[in-house]
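Presented below, as structure tokens, is a lone chain in the form predicted on its own.
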Amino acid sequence: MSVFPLFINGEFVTTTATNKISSPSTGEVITEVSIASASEVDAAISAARAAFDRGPWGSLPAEKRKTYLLNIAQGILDNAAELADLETRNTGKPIKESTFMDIPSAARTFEYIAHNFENFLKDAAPKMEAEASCRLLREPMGVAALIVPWNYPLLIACWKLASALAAGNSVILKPSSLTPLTALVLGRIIHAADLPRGAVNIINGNGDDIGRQICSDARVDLISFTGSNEVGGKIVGFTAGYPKKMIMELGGKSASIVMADADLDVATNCCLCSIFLNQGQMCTAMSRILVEDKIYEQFVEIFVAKAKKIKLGRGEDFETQIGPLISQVQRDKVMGFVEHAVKEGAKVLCGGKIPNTPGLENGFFFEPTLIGEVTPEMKICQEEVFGPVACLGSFSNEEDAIRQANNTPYALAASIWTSNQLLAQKMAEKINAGTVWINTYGMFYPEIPYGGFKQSGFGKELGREGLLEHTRLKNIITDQSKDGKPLVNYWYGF
């Protein structure tokens, strides 16, 4: 069995310490991956620092950076079949999702950023009084540490990497130790694209072991993290000694609001997708479904009937609609939420169990689940489950719906389903969330910034705003006084 290497300073590094990667579908070991020790982490930081400070990367012309980004995009497309297969085997997600969503979207992100970042970096000079002029200059932050979660290993890595590189930063990419495979293959693609040594470094290891080292190092200028609130809090603590720019995309407890005038068939289909896609392991999962009381019973009947038809199976099977959860630990966590909800008085309307389907015994499968008779204060309505579990509530009018939607510590996303566009726009303005979809769900575009409020984090990914998060803004002020003697000349002019 070959061991996946790290990628440090333009070279592939195989270490004696490794960790085994198992398939969530079968529990079987599929490969081994090198683990970075403290010395390898230090080497990666040193390489990134040197590439930015003394190497060509920090001062590379924009046109050259564009070429590198496009080469990476093409490399992803050229290796799409391998990447999709690895993503599915590593995460358990259905191969259809990896093939038709994750991999093409990763390439498209690089393409869009490559074609637009130069314009994004231009800032119009402010109007000044006659005695001075000002030029605004966007500069890279320096060394960016990009920490990626296990649910979308390649896609989120590319979201972060494309913007960080386009802005001119050198990078240390740290994938989740549960799902490092496609990120490490991305190192091979970057190597083939012939980026300067040290511009991108990819290391693998347990977050508790190497996260502190990366985040507390004074040589790192920016941290972009996507993951749990618990780990996000640790990262903030790690940076206390050397504060640095941070982008945090954390948890969510998003609400899908179904009005009585919505197309009920479309709304139920899309609500199914919004909570069961990727086994519900999404920050933007619509884990709370709020239905207007006039159609509540009808919605429940349709939703439950359709949920029971969803095909569970191994990710590699093209007929699979829901694969396994990422690990036994995650499945135990999801089961614990369901059991606690029942103890609090909620009712399982469908699912809620480990399936007994032949052939799935060794995977981490969990049935698509709908929980009814919940109250907003219940744990399952307030905390992120990160699994295929939806809470179903009702509301009497739009004000009630907005109040319930906003009644969590999170503010990441929401969906509104109605035929009344004017009402939908007014409601969207009142919902406390970074993204609100109207009559759709999960449409992510590289052109549009993404990120949440409250406990869902801060900063943006994607779009112009996401790119600018990876820069610092400098103003250069030049004296324009007619006699060459600015006003300050006379302050202590003796």
Ligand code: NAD
Contents of the next structure:
Amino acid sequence: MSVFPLFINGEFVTTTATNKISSPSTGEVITEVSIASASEVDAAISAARAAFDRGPWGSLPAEKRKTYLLNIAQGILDNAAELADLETRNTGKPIKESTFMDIPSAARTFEYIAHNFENFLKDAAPKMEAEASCRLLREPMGVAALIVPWNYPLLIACWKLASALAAGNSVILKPSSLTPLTALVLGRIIHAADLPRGAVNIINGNGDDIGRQICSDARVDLISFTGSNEVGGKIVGFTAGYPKKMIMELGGKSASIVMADADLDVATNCCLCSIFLNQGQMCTAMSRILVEDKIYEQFVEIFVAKAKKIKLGRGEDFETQIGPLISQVQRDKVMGFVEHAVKEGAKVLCGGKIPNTPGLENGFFFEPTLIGEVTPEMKICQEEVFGPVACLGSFSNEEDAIRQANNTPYALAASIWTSNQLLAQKMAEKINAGTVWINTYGMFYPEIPYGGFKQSGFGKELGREGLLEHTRLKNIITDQSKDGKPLVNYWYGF
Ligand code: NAD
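So the form predicted on its own is up there; where is the form predicted in complex with the ligand?
Up next: the whole complex, starting with the chain shown before.
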């Protein structure tokens, strides 16, 4: 079995320490991957630093960077089938999702950023009343550490990479040690795109082993992290001795609000997708469904009937609609949430257990689950489950719906289902979340900045604002006084 190498300073590095990667669908070992030790982490940071400070990358004209970004996009498209297959075998997500969502969106992100970043980096000079002019310069931060979770390994890596590189930073990319395969293939694509050495370095390893070293190193200027609140908090701690710029994309407990005038067929279909896509392992999973009380019973009947028809299976099968969870640990956690909810008085309306479907015994499957008779303070309504489990509540009017939607420590996303557009827009303004979808769900566009508030983090990915997160703003102030003597010249009266 060949071992997936790391990618450091333009070279593929196979380490003696390796990690086995198993399929969440079958438990079988798929492949082995290299693991970075402290010296490989150090080599990656040194390479990124040198590429930025002395190598060609840091001083490359924007036009050249654009060409590289477009070449990476093309490389992703040329290798789309392999990437989709690997993503599915590594994460267990249905191949339909990898093929039609993750991989094309990753390429599209590079394309969009490539075509727009030069415009986004231009800042208008401020109008001055003083006798001086000012030029604003958008500069890269320097070395960016990009730390990525296991739920969308390639896509989230590409969101971060495209903006970081477009802005002119050099990069250390660290995928989750559970799902490093597509990021490591990306190393091959970047190598083929002929980027200058050290511009992108990709290292794999357990976060607790190498995370502190990456995040506390003074040579790293920016940390862009997507993951759990627990690890996000640790990273903030690691940087205490040497504060640096951070982008934090953390957890969520988002709500779908279904008004009585919604098209129930569409709303139930979309509520199913918004909690069961990727087995509910989405930061923007709508894990709370709030339904106007007049249609509560009807909603339950339709939702449960449809949920029972969703096809569980191995991620690799094209008919599969729900694959396995990422690991045994994750499934135990999800099961623990359901058991706890039942102890607190909630009722399982469908699912809630490990399926007994023949052929799925060795994977980490869990049935699509709806929990009813919940109260807002229950753990299942407050904490992120990160699995195919929604809790169902009801509301009496729009104020009640907004109050409940806002009643968690998170503020990542929400969706509203109604035929009253005006009402939906007004409600959206009052919802405390970085994204509100109206009569749609889950569409991410590279044009639109994305990111949450409160405990869901800070900073944006994508769009102009996502790009600017990877820059620093310099002002260059020039005297424009008519006699060439600025006011400060007269201060001491000499
Ligand atoms: P995680 O926090 O366990 O891991 C995320 C990354 O951090 C991985 O690469 C991991 O190896 C690394 N890491 C772990 N320990 C570290 C340490 N001590 N120092 C530095 N890095 C360390 O998250 P996960 O389980 O991979 O992903 C699930 C979480 O990600 C969920 O909470 C989900 O909501 C969140 N998420 C958020 C968004 C968003 O955009 N807001 C998107 C996707 C996932």
